[in-house]
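Only one chain is included here, represented as structure tokens and corresponding to the form predicted alone.
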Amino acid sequence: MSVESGGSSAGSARATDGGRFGRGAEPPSEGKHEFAVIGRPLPKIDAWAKVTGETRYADDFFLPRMAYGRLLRSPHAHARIRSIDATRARALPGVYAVITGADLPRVKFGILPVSQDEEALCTEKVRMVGDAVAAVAAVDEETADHACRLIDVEYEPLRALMSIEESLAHPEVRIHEYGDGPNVHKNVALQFGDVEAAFARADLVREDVFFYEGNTHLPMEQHAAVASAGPDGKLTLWSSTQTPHYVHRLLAKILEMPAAHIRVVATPVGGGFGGKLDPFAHEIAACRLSQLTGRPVKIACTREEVFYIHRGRHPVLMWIKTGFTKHGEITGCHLRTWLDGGAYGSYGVASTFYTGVINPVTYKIPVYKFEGARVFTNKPPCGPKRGHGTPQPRFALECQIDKAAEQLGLDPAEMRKRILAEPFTKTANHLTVTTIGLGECIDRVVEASGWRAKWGGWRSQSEGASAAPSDNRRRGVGIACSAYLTGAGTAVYWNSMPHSGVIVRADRSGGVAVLCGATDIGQGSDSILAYLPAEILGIDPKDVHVHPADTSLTPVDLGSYSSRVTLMCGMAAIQASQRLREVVARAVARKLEVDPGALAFRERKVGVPDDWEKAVDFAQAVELAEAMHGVLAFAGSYAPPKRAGKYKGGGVGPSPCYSYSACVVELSVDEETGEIELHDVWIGHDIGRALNPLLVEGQVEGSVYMGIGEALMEGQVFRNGVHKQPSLLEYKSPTTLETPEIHTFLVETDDPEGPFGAKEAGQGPLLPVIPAIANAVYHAVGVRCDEVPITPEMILKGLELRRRGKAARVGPERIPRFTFKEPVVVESAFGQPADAIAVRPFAQ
């Protein structure tokens, strides 16, 4: 696999006064390499103890007299609880205790505060296979199994609802009382300008449905917690969560205690994904059964129990209808989405709008309609996977596109090329474009592919291709593009407090410390946030020791979600290490005598560049400041400007700057077989600047190894209300064997917002694989596959349609009969200039 780098000039954002490195720092080195750690293809800090197994997971914990946690769980898609008699579980030895719903507080909870429709221990009903019903701690997990059996429950079943199409059906039967109707969670309507009107202006326009099949994180590590109640009342919980500072939250609200009693820690996450962001059943009963028993108590899933309760990828149906004109511009677009959102609300609420509201940020989308619907179904609940609402409405937009090309006789990668968003602008829905590369990503990629030749050399349908490994292969090439944010503009409960904070200390050996709530869940932030004060400090990562995640000791920071960790924790750490440094750059100023914007901070010194004989080690620096300010520690914070839109729902969406990608397949296709190989793919992503070019390529082919599993095999799938492959045998994910060659070009932009310039990585080259691998599916046999994942069957049945004259597509041929309500009407801001950017310290 390879990288490669380079700079954008078209839509790039360059300091205007000077003040990359703020008052008392030194300038840019000349030379080819700007700064001493930004931009080096650094190791991650934790990589030696990762590599070694010294890193301890939450599953890891052992403590002193410990019990071991399970739950039960319903067997049942949607039923009422009639009775729970745990009289055998009790009795049996070893168990220490057994709670049901009656033993916690009635109260309900969820991550977002329009959505607080879970129970940690369902008390009247189920709506899902694998919802909690009672929990046990005992000696051992052996015997926490055995009790969980001897538990009686007596159920009433009820109809499950396993559909969007059946839930809304039968209104009759209500999964939740609350909601936009019966059984739909939540319906949204937003228009910008005249749609119709826009279609009136239109050479062409396309109507067309797809759908995305809901799929799982797939994390290597499962969920476990461990809760531990002390003598004095209060309570420490250890999670593989993402959201230490939510979960901290809701466990002050579910268990009734004040928050300041209760320390959450976010243990080392072995995959997160977007599966780790929810507050858990098993968090709240191991911290209960921990208040009983007096001991701590570990509950950890078993690999069935995270598939059902995943909180992944919504299944998707979508309409979609767009205007163009002959030379492939777009005049207006109209999207329509149903959401099958499972049994609780989770991040649904968000989701449903991220269908919708990203498209507008990547081209030229003058006037937009958009209608979403989440809809509850008795399947488990989905949320937030990797790129949040967006890679389906971007593979509907994605393959739409391509369809329109080739009606309008134009090569796909150039009319992407001609309709790409201005640089800072405003969308139709108010949403502000910062930097954009995404034109330099698709020369990059397109040049590097051969895109050209093949795409019009390799004549599709049934002529065949000309460089396929035997008459049965056919080649194809596909294209598509992607946007995605680089943090959400606003937290999940409303304040007007910072999103990220830090603190940062210097010690007195010469070593910093960096005290952060930020999760690292394996894109790196950690590193992130060594690497940033090493830069301002002049010191090695290595000096930096980074203590992340603890609710008692470190500043709040909102989560690992949204891609929002290096742009927001990224400032803040910039902003505490830069007044670290102005307080040593005075002391060492007056022990040298010279004025402390002279000095430069490199190679652990501090000194005059031009009499660097002279310059102060920094752990005597350091010394001479505390000497003359007392303890050295510096706080910083971060709050993402406020550009939300002045309409009901414009608070989803806004982000301090987008990032943007391109991506070029090519496989062939076995017309016998209908098999799939991918041999390459070309990825080009505007990261605004690599922080460290190493871990931004592991990002962006681990989000390309992910979408070639969501295009072509991963699908969570239910029968009589039953997950079809919960373990890791059945559901299928690509291996080494199925991973092809990934060529990763980076593109930096240098945006205003960001840390150095820094976008995000770890979410948006996931989204233009899937449509791209779609396009190359119809370039190689002629075969429209409107519906993920794409499978053999899919094709050949696709390739017998076209053999008996009829459109080779595959896919949803209808849509519900469903009523959105009447849009929130709001001006199109297409085109208008952006608010004004920040130059920010250090951020150009």
The other form holds:
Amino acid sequence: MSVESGGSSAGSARATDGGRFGRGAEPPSEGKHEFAVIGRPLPKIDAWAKVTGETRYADDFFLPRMAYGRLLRSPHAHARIRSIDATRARALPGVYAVITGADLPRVKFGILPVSQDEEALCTEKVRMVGDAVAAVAAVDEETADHACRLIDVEYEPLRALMSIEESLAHPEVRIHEYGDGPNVHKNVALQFGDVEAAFARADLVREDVFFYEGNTHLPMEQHAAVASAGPDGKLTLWSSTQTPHYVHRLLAKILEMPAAHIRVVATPVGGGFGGKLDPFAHEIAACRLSQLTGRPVKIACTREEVFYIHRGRHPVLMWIKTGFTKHGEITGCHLRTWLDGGAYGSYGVASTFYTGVINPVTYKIPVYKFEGARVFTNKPPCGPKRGHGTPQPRFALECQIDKAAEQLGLDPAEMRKRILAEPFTKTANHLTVTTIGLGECIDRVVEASGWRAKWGGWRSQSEGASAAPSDNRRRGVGIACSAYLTGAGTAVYWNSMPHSGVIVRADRSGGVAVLCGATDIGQGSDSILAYLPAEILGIDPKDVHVHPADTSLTPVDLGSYSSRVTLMCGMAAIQASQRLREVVARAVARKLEVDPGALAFRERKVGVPDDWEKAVDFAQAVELAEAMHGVLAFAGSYAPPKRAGKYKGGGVGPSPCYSYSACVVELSVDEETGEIELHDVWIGHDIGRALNPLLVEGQVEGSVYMGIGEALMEGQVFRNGVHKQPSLLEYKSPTTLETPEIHTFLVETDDPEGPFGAKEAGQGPLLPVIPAIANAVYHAVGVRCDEVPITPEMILKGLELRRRGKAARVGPERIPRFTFKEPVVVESAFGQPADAIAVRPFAQ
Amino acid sequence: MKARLSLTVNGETHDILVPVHKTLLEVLREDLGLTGTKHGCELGECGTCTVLVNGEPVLSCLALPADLADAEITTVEGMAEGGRLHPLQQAFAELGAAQCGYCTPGILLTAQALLADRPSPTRQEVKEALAGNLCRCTGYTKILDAVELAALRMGAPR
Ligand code: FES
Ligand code: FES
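Having seen the form predicted alone, could you now give me the structure of the form predicted in complex with its partner chain?
Everything in the complex follows now, all chains and molecules, and the chain you saw is the first one.
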């Protein structure tokens, strides 16, 4: 499945167009392989530093005269601050400074312009256990800790609201004063076509209720930041952040100083998964403490603090009603979601939309209605964890499809294949879908897993599942699919500038420097920024020096979130490299007296393929070009095609292209203990093109692993306002022993929107894993778990229900009383052809 | 209270003056500048801070230097010999077993101890040896592959 959209021959003198850069970029080589770098399983460019311990993460910075900071955090889930007295702390020897909210400008901030509700150090109220109220800089961490204990804070405890129901039931208690109702942060409703009519047309209409517990990113690296304010009034912050640009902008606002005098450097991030996307109290406090003490200040958060920083998966309660024909086609779908947002806005408005808007990208859903509400509670704020708002409704939809398939007597794999969305069309909610490799993904996992034999038709529930002789374990298989965006179509603040920029600079050594604001969080963005220029310039990735994520040096990239980096930085890097290549080609063409279009770039040489002995070394080619053109530095810019649906809320959901995944899980369930053992996971992922299959597999495997954790053990549990498990021991995550063999199949669709056809891999493959596990559990023991994580207790409860002749379903029983907004009613765009030419800014 | 200690790390002996309750993790990172050793909890729960003490994996966040006066300590900085990477390091780099790389030093050292003990472990044995080292990025697949590859290469005559 591939679509041409006007490529251009690289190396020709004319500027490349906005269509495919990919095919034009390869040298007209006689090589067996299409590309020299792309598609090869190369080590990451930073692999050597990482295996030798040389990579310097934020906490590895030790600067001369550096002070150590700590935050004092609230022990109350909800309380008014009566007074803070730091006299005793200030008097402690070794303490350089103590600050409270009074030492910071009185501005509230938040990552989204519509949710400016945070303070680095709370002044009037704390809204969760872990809210910061004061910060100390001292000679060492121990002294700083000690000083924190000497700060006297008088609190007046308020009623803590710890669940969606509680927050809605107590409008007299207000966590925030803003929002779409008492304790309601956001209330949205969108309708595309007449769902009631669609249900009337259906042969089967199902209504189901699901709950997805919240969980956290748990990066192995705890957040850390080092700030250094100079006597010139300028400030540098090194931080383990996924979004240096947003931190830069917000620091200027929060500290009320010119952004031009602030430099934010994202250090290599030791795992992010969305947990390092907001500006945080420790970053801001480190900056202010450095300004006050005239010393660099480091604040490294403890593991417990990372649980409070959170911004993880929202707990979401869902009601979903879907109509099916007897062949399994969906006639329409109506989804309601209630998100437990925690104490602050964070990305929550976007999260709310994301619980609704991506579902229609996978299957043909001609008519769609979505209502969502995000509710404030006195818990750590939720935000964008891997998959951002989409794993929850995906779980609901895929489990519901499984139930429908059973009722209709259809093979759930077959049924899904029958209803796949159509490539190059629009969805009901006006999202433009380009290539879709989902059918092939399903084929690959069905085939590799031996699905047909293992699944073997729907079993009657009482019969139980295939009994392995002489033990209590029952085997089962389950399938699910998903789609995910390759980069959000809009920035978190409205602007018409590029989403990503790259500068490529060639020097006389033949080395190439690449400057880009992207942050490598382990996904390999630095490597992608070396591979693409290397491919286009015919040099080795080793010849490329990548300088990432430094706001005073690198063009803006919006950040490592929404699976946007490979596509957006990649496209910008390609454009910059093409521009360099054209100039070099012109210079070499003049010397060799040939047409620039005839030149190939490969093996560190530039020349005419038929006359390769005359080819000049790349370093020499650079010198020729520099003599002709002057300094060789070229910029590339990328912004996504403008395709937002023309309705309020249409800005969340559009993406240049969507990745697709299909997953089969095989597991056994012990009917005695309720324990689940995973055996194998087969996952097919439509990656568009694997720029480096090794890295893509790594992203897929990591996503599957994280999905397994969410499905079976990870959950944020609170008791009496307190996090029950803010430690790695109690917050269970899969070890080597719980992680099964993962079999990855990459499907290439060569998407016209992606760099060399590539789509995302870092988030999408998480999504189908959770419902595939739930569906496999049902297949194994006939228990429907409509809630995750699925625990042994739930299984046992389900089995007990079955024994008593009741429906063996475990999950939420009811939905809150809640009035959604009047929906924004828009006509369904389902099935309309994709716009022939998407307007992509900066393409020329 | 501070104590004067001598500590042998990666074959070099250091004389240091440190508070007696300072952990090996802190001394390595802060006093000896060996920041290759990472931490994920400082409570003995994640394995990230693993170093080798006389060849055995030890959680440096729980160890006290005062108890290690006569021990041979190995950190990730000591794995390569004379600029030549340890086969485990080579395999981890080649197979993409280090994504963010934060868990990598601890896992490399744990694996080194395993291979010293069992030169050709089964996959299950590798899993068991690494069960105390959390990695949030890789799903462990490439890590297990890399340990197996290194074992193969170390066993094969070169
Ligand atoms: S830091 Fe030592 S075990 Fe986690
Ligand atoms: S590679 Fe990131 S935690 Fe293991």
